[in-house]
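Next up: a single chain in structure tokens, the form predicted alone.
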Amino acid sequence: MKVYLETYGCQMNQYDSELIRSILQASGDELISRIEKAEVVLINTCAIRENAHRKIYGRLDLLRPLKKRLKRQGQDLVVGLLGCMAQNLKQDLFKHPVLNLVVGPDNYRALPKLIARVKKQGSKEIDANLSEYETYRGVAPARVEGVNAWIAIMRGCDNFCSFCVVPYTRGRERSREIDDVLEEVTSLAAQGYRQVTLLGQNVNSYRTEGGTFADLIRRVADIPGMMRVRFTSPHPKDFPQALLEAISTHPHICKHVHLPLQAGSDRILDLMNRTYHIKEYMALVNKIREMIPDVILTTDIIVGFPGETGEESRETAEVMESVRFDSAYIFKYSERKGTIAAREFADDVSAEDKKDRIVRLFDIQRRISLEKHKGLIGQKVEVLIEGAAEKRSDHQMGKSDGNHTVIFPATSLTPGSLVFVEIMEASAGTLYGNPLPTPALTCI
């Protein structure tokens, strides 16, 4: 059948969509790029924030005309909702009239038979059972061409932060075997990928008989042809010394650490079940910067968690000023069905207060990011070329080791090549510069 697949949410969802494509192609289905030609529409979803839910319901509404048109032609459009939202809401999703298939993140192997059943019987099908073992071993992701490849090294999460739905939508932690990951990375290098990003809800928890996450990332970075290795996300509660040593000493492991803060108040961190306080977080920041002086630090912050006062929001602002993150993802708290926070706390911070607080934190981070970026003017940074710049003709774009977006006049070098760029201008989000005549290294 002709299948159209859309993906929303995090990098893990992007990786899962590559698994889904592989599973469907192996069963003989055709993945197409035009939705109006589809017999099957699959939407791989996120459940982290309310805005993600609204976006998906809006997308389902837009499918009504297509479903009606096919119905008049004697056909039925199979519409499936996959991923975290499917796992979180399950049967409730069938209240939407266009939907006839719901599949959770651990059940993608069943997609071909479920789609066939819906198509043949006109039934509504659901498979949203969490697994203790599924890691999709043996499924080679069907990837989109590019320079970077996402690799899930583990699935699930055991942390149970009170605001987070992930343990309920992706289950308990399961780590892939090291040899399985290395085989995938070796294949990617042979295909011309020059960067991999290792994914896990908490990569520090990665454990197999073969070793820890620090062992894994070193071995990945040693694979010939793989120029850069990134990872996301670690948890501040258990950041191992061995991982810091790997980042600081291995030339292919990027000097970039995404270290979620979430809040600057110890009381709110306790309510979030984050298991660390600001003193411990700051000690870890200092340790990271001591061992990796040129490290790029980024973070996540939640605004308006239940019970957060104006003073506690200002404490978060103070931590941001003290740490001076290079960038930050800042979100308003959004109650998620089934989480500890939804069961135990009232969402009592007003929408107006949330808006005021997020604007204030955005302004702080924008100023800090701009100051840091301007500090790079006149410096030479090594850039991995990703392709043409979207908004500047005759320019290319790529990423620095620290994951800065860098735009520069087009060269003869192709995506996957490394080039030094002298930074000439900077905004809060982007660096602009001129490529130096001799590239650092060209990957063939």
Contents of the next structure:
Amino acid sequence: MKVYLETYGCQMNQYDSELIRSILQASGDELISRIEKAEVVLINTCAIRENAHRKIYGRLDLLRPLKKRLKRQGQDLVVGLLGCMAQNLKQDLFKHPVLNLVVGPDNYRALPKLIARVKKQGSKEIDANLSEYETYRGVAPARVEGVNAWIAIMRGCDNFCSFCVVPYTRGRERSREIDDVLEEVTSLAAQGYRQVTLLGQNVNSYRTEGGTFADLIRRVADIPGMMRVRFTSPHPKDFPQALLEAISTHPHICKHVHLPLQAGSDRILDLMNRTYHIKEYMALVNKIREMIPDVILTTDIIVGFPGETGEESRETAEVMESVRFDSAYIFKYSERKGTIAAREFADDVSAEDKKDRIVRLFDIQRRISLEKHKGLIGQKVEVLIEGAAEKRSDHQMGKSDGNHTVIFPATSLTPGSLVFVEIMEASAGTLYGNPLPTPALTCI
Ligand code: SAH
Ligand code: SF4
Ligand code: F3S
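Next block, the form predicted in complex with ligand SAH, ref. the form predicted alone:
Every component of the complex follows; first up is the chain already shown.
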């Protein structure tokens, strides 16, 4: 069958789509890139905020004319909704007339069977059952070619931050066997991938009998040919000394730590169930900076959590000023049905206040990012080349160790090579520079 798959949401969803492709190809389906030719359209979805849901409903509406047109030509287009929104809304999704199939993140092995059933019987099929064990062992992701390979090392989340739907859409935490992960990364290096990003909803909570996250990341970084190892998304509660030592000393582990803050007020952090206060968060920031002096720190922040006052939002601003993150993702609180916050608190910060607060925090972060980036002018940064720059064909784009986007005049070097770039100009989001004629860099 010809299947068209599109993906929304986080890197974990991108990775899951690679698993889905693999599962479908193994059962003889063909993944195609033009929706007009599809017999099956699958949409891998996100549920993290209401606008993620809205976007998908908009997408489903757009599929109706296509489905009708094909129907007139005697073909029944199968439309399936996968991922977090499928797990979150289950059966209710069938209220949308275009959908035939709903499959949650732990049920992708059943896809070929379910698609065949819909095709044969014209039925509506659903499989949205969370598993405590499914890690897709033995499924080799059908990756899109590139410099970076995503690899999920754990799935699920047991933290239950009160605002967050992920523990409900992704289920309980479970980690993959260390040897499975090492074997996969070894084969990725042999295939020419130069960077691997370890993924998990709570990546640093990884734990098996074979070792902790710190053990795993060291062993991954030791694999010959793997020049860079990144990880996302971590939780501040799981940064033991051994992990910071690994980041600080191993040349292949990128010195970039994403440290989601969420809020700058202890009262709000308690209500969010984040398990730390600002004093502890700041102590961790200081320790990270002490052990890894050139570390790049990024964060996630939510404005307008239930009951957040103007003063409490100013506390978030103060923490941002004091940490000086390199960059930050800032979101308006979006109530998610079924979460602790939705059950216990009213979404009572007005839309106007949320907007004012987010604009204020955006402005602060833009200024700090720009100041930090300007501070890099004149410095030489090592860049892993990813490919041609998007809007300038005579330029290339790559990432620094700290994950800055760097744009520079094209070199003869191919994607996957490392080049030193002298930074000449900077904006809040991007660095611009000139590649330096350096001795060819080989991987150790
Ligand atoms: N596991 C990751 C989070 C993944 S979701 C972690 O703990 O860092 C990414 C970010 O989305 C979160 O850090 C949070 O800032 C934001 N987010 C999650 N739920 C949200 C909600 N209900 N409203 C607004 N932002 C939310
Ligand atoms: Fe959500 Fe918190 Fe788990 Fe992150 S740690 S996925 S914010 S519940
Ligand atoms: Fe979205 Fe699910 Fe990822 S809710 S952020 S796709 S884990």
